[in-house]
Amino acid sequence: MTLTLRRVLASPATIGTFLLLVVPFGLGWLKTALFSPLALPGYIIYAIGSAIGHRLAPQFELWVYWIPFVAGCYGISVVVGTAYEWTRAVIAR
């Protein structure tokens, strides 16, 4: 099995990781009662990203940092998906 860009960008591991990072944190952000321990990785990524963003451009509101948060989570998900697909290809040999 060859490792293609399309396969890495839309693999189940990539999509699953992205949903795991964004959805629990998004639910907790909408309503505090919905925060769960699953939101911790997303919360850490959001806190680090918003701290850097606030340092670079303090005039922006906090909700603006959702755009880099979602992009960063997708980047992390692509790395996880690539590792998963590469490992799967090596094992299949």
Given for the second form:
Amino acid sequence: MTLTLRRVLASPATIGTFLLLVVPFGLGWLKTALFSPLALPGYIIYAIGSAIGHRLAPQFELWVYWIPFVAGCYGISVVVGTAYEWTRAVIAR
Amino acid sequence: MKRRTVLGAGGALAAGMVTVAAAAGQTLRDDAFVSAARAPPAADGVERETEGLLSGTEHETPLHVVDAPEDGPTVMVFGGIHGDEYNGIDVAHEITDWNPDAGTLVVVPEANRVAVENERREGTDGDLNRMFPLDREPITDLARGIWDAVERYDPDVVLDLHRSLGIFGLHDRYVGQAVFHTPDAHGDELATSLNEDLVPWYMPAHRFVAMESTQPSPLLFKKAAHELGSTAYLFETTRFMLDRSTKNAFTRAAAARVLALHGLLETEAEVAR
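For comparison with the form predicted on its own, would you give the structure of this protein in the form predicted in complex with the partner chain?
Entire complex below, previous chain first.
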């Protein structure tokens, strides 16, 4: 099995990690009572990201950090997906 | 990966979240202190009166007095000092229907009525909570009208209900999820109790902090503490990640705990110490 860019960007591990980071947190954002322990990773990423963003650019409202949050979560997911696919490729050899 | 698989995984994840969170949300609905405040009054009941503050002016706003059957301290609660902080306004309105066991509750739900009507932080003369300089006359007619009422009722405790945009300590300039209080207040107990009973462990940034407030500044709760010797609290929740019902739940729970801590509510529940 070869480790292609297309495979890494859309691997099950990439998509799964992205959904896990964004969906539980997104539900909690829509309605606070829907926050759950599974939202914790996304919650921490968003809280820290908004703190850094607010320090750098205090003129922006805190909801604007959804854009870097989604991009950052996809970046993290691609790293996880790459690691997963690489491990699978090594095992398959 | 097939689209159906992705959609299926996302759907299952969302359904799981809703189920888990439904149990967590239960805490917000069953706060023992709020239940005690809402419980029907004793046989001899409570007496309620409403008067108009700043009558005949554009700032005219109701002031509610709730007298419990037993003697006790006077607690004055303010909402709507800032007109777009709906948690304070909503909860202060609710409090006028509470049934304390002792003492007197004086509630002004819409302190800055013009700001409340316009859904803006500030009313006609700027930020109302900067109009109460210490040892001097309040700066505007509205501030003077409110201060006259505070002096008249001479409260033992003042609770001012607010909402910030961000979180204290996490976002510079913002003061959400904090209880600012005078040195003689039960700020630490209040924050600890809210954290234990209401803030889920998986929302660590939203844990309340108590801050003793000693710097002189022209805020209503500081003037009441400085000139009348009131024990004073300024409660702040946050708009960050919290919907209106949760902000209200935190604010309602904080108000009920302040009443319990100062002897207006009898309940078997104990505020954490």
